[in-house]
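Consider the single chain below, provided in structure tokens and representing the form predicted alone.
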Amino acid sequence: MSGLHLLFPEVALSVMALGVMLADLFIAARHGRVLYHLGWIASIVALLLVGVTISDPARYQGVGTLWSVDPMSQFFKMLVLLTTVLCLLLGLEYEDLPPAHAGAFNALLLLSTAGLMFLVSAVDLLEAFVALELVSLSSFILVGFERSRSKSNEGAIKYFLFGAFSSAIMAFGISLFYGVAGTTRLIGLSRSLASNPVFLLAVLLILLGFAFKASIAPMHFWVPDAYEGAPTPVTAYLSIAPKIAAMAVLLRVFTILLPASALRLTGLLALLAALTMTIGNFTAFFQDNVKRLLAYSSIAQAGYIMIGIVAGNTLGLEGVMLYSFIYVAMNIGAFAVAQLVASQAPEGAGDRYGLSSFDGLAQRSFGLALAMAFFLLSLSGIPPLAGFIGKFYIFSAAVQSGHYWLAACAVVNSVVSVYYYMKIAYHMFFMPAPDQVPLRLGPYLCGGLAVAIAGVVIFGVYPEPLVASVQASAQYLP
């Protein structure tokens, strides 16, 4: 199989995921908590040779027999990654994982970054899909990990059932998809296809698929029960990687390898993305559990960053690896701070991620209520924070392509969604704290707050090296 040397990081990862595993095999379930630390460790070491390949392009890029490595496709690993051991250092703070399982945890939650790092490289549907059903697997059992709560299996026998279909989906268009083209390589497909019917099908059944693991409407009607019910760990996990592994594909087949433009499919996607972004914002508004406002929070989110494929320009692709990058800190640090009032919630509070579980915030940590406020005004797109900087491309994309109407919906649902994330901005700062116990804030996730805080100040403030950056990397194969 040619060029299996691209993909040594994705390789190097899978085994030291499957090391994680053995390790739990010798050390005692009183120590597992050891665990997360060497899950931590491969996380940085896959992520560290990632940066190897793109500091030596000449040997570690190129096109495989399935797969591309390419800058952009190097650029949405080191976010894949990056969210992996952002997520780890809360799950070493997350009290609710039982230690004896946390190999398995770990394990799991590795593979699944590894899946998802094959799938952005993925130029053939054959390594997609398998690489997808890496993903689910790995995420079905992540999402119920907590067996001794019913939400927690509610949560993942939706998941697991959302994804059987979407998968069953995904393999019929597949087979449709090679029964008119003869190859599921992506690469060198006959222009003439763009007038098939069949294949026109074909390629609308595999959007769905991977629109499951974007939270694309009509696709996202698993996320809030399968975000409410997952440990806040995997629910962080999964509001980032797969989504944005998942629009990397998106952004790779529909403004290179198969232009949306050219299958007349713009105007769906342009739907699809609207559509999403209302959904996501107007349902949030009905939510008083955190992690369920989150979680339409995320599908909004997804369809902000679809506009940047629909508009399928330069300014589109930049937009999308830009709000990419950004959405990682300002969500990564809004679950940190639900998880850290969650486990510190009053005896007998009733819902521990409820909007009253954050009465009174800024008076038992005002540090920590402010950096909460910041995460919320950057989703919502407030200058000067980086959120802004990321839609304003995103926005301006839509714009240069001549979707007016788009980026005039885009910008009535960041003005809409200023709404409910205000609401637990009012309950920090103006609803009476139930106790004056101030919260006590782990190293860990104190520095995962910290690079999260930084994301979304620094940049928003000082923009140009990340679009230096993202210009850099907006380079594509083949």
Second form
Amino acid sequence: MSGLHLLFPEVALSVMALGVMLADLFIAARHGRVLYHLGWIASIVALLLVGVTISDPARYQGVGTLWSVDPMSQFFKMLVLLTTVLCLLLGLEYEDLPPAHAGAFNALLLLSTAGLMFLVSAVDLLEAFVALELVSLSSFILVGFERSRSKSNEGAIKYFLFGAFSSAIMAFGISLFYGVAGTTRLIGLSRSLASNPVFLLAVLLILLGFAFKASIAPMHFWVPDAYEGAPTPVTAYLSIAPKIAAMAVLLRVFTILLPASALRLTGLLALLAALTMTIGNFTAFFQDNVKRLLAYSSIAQAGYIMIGIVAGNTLGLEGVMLYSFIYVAMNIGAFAVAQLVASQAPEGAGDRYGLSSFDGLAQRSFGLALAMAFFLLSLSGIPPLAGFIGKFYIFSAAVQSGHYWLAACAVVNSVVSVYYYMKIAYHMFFMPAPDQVPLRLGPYLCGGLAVAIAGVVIFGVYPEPLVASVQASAQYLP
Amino acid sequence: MNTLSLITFIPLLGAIIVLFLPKDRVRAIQTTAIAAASVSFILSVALFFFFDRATPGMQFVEHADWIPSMGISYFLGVDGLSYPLLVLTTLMTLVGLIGSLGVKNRVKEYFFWFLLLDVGMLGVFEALDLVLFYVFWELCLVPMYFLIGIWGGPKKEYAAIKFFLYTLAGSVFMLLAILAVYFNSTPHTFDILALMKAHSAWSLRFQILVFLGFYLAFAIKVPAFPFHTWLPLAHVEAPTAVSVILAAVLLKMGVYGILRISYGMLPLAFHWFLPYLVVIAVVNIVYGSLCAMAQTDMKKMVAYSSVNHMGYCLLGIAGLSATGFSGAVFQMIAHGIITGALFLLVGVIYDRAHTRDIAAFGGLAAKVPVYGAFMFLLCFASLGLPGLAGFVGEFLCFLGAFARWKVYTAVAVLGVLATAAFFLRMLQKVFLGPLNAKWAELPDMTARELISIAPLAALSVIIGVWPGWVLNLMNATILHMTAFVKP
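Hand over the structure of the form predicted in complex with the partner chain; the form predicted alone is what we had up.
Next comes the full complex, and the chain you just saw is listed first.
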């Protein structure tokens, strides 16, 4: 075991997660909210610890036995932690969670985050597998956390079955990998392996396992049901953190350790990317439930991010990182507004997350409607919002590497996506409001929203600091 | 002096102030919006006195790093091609805002989107960096979507989303073209001026591909046949002031793009495309005017007349001569002023009668003489009566195109006949003949309506009688642009 000190932030977060679970025993249910505060503070502490590792790379970065701690992994860890903080802020204002289990909820979310942090550093398949299982097991429970709602249970079961299935496939892939390569370590593999068909099969099976987490077609079927059933803060979390972490792994594997071009998998990856965004966008067309709509939208977004991996060049690498960052802000923002609107939807109006809950939002709370419009436009990549910068970067990676048809497919998809994103805008701005009462905005959700809107607008208008820091973080070991 | 930035971003400041005003303070919102647009207008007019008419190059240039790590800069400037369009934009925005004072519903949001739209339009004509150009280009989309979709007519939602998707579909291909140009220039750059010098290294095939990407975006905006189908719908459903902006400024962005980028950056492909462009121009002229003739709705008629008039611009461009280019730019200005005023006039009658059906009126000239006089003047200006603005533009376009395309120009002249026919038919049915008793109580124009329309009518006479001062602005630039063209 060498280089254990490199994983100090992960270890600290895991310990704090267990601490939160223990604290649950000593805190009465009516004070359950304290645990959420403990949860997000723990994430911030971990965030600061990751910051320390960036400030002193000589001491805190390097390659361990199973992991590689480098600016790229630390960048993704910070994103995952940021997502956790924002989701817990959302959780503070989410009223349907049973207060009696606040400790378990927070601990599971933090453990899942710790798993993701291990995952983005992994350079060994075994470690990646264990980290993935930690994430999966925690998130299965989180999806089913609203035990009294049948949708929540349904989502959890589907998620669990799909997850178990894909884990099995991945484990099988890893066993084949070990059989051929004689190791599970991804570093220092012999070049001759690339022509071995069993090795290729192993890589493909492993790819499927990660595709499940990143909701890449054809492993996306669980997404809409799990997202719809899960408590909204969990949905927001699932739509961001595991996805970008899985993308980070794919990025590390297919652009650095086992370049897709060397394995002649670029065409397949391009096809998957095109398929993912097309399926996501065209299915989102027909959704009337905002959570399902955003679920399909997040599938499509995964497709866009994947273009960076297909491109396989430096721009692509930076593009994936940049897009992931921006994706955090815009997706959290969209889910935050959705949660707020649904929580104050009129009673007995059927589906609270139905699009009709948004009717006339612009006349009730113009600022909130405008914020949502910004998030949606950013998701569809309209300048001058941050989403455009992300797409611009990703598309330029595709054009630079000569994937013209993939870029064309992506821009056509962006146009298609506008239609359903604007469906929400249509309800917010064009439909008459049932009443003129402004929505009540709690302080924590307001804080989360402010962070998201600042991210979307500031990095859209002046992206230079973000682009520069992404370019600085796009360094990897070994 | 960052005058161009001031002109562009004062409306944005206005929009932000409007956003923070309470929504029941209608008067304050209107004042803020009009003040912002006025300052922007006055500044743009002030540049008239500092504008060097002898310089073909960019003036009032502003250059700053915006996203240096991606090679994108904040680069503004105007020359003889863009400056007249800049003034047209500030003027029409001000006129449009004055024309919008009658909006009663959701005033705050209306003025917010309107000012935001202004920022985008101004930026398009000033931007000299392709990414900046694209950002401004897209910035026009969203406000327009909301303006049509909230305050529009019966089919507003459909018109709004159709406009949005149609124009976005065009502009995303422009984005790909921009990226292709960037990666094929050495050193990689988004600078339009630098790229104008870089094209000699590009093969014809590459230029054609890039050209088509840009052309799709511009043609949809113009709108050039067969991409014009969004326009009648959007025009008819949009509220009056928005139709004005749509016709007067947004369509010009397409023609401007063709002149600035397609012609300036991709000359080989432009030459390759000329034979098609002239056909498209003639189709626009003839087909547009025939469509206009078939309309019973006055607004739809004016909308199709825009298709027809933008055809003249394209014809002038296809002439590929200094005369033709000047004609195209002049026609843009003239069409902006005239058609803007015509939409306002149609709005005036619609506000009173709640119908725009040509057949529903009759004999109005005696009942509303002031309104009738303006309508006659501007329709004559639009159909190209000598002495009025429309004539100068059309004449120069035909003159410029005739040397190169004799037959096509001859066919296009037939379109002028049809244009005259539909305007005259409309005037006759609405204003002449016996008065339809239903409209016996129709009031004439109010002071607010006069304030917004009279300056436009006056301008259409002034630049028609004395076009020299407008042409002088663009002369040097256009001569420079066409200096290397083989006859």
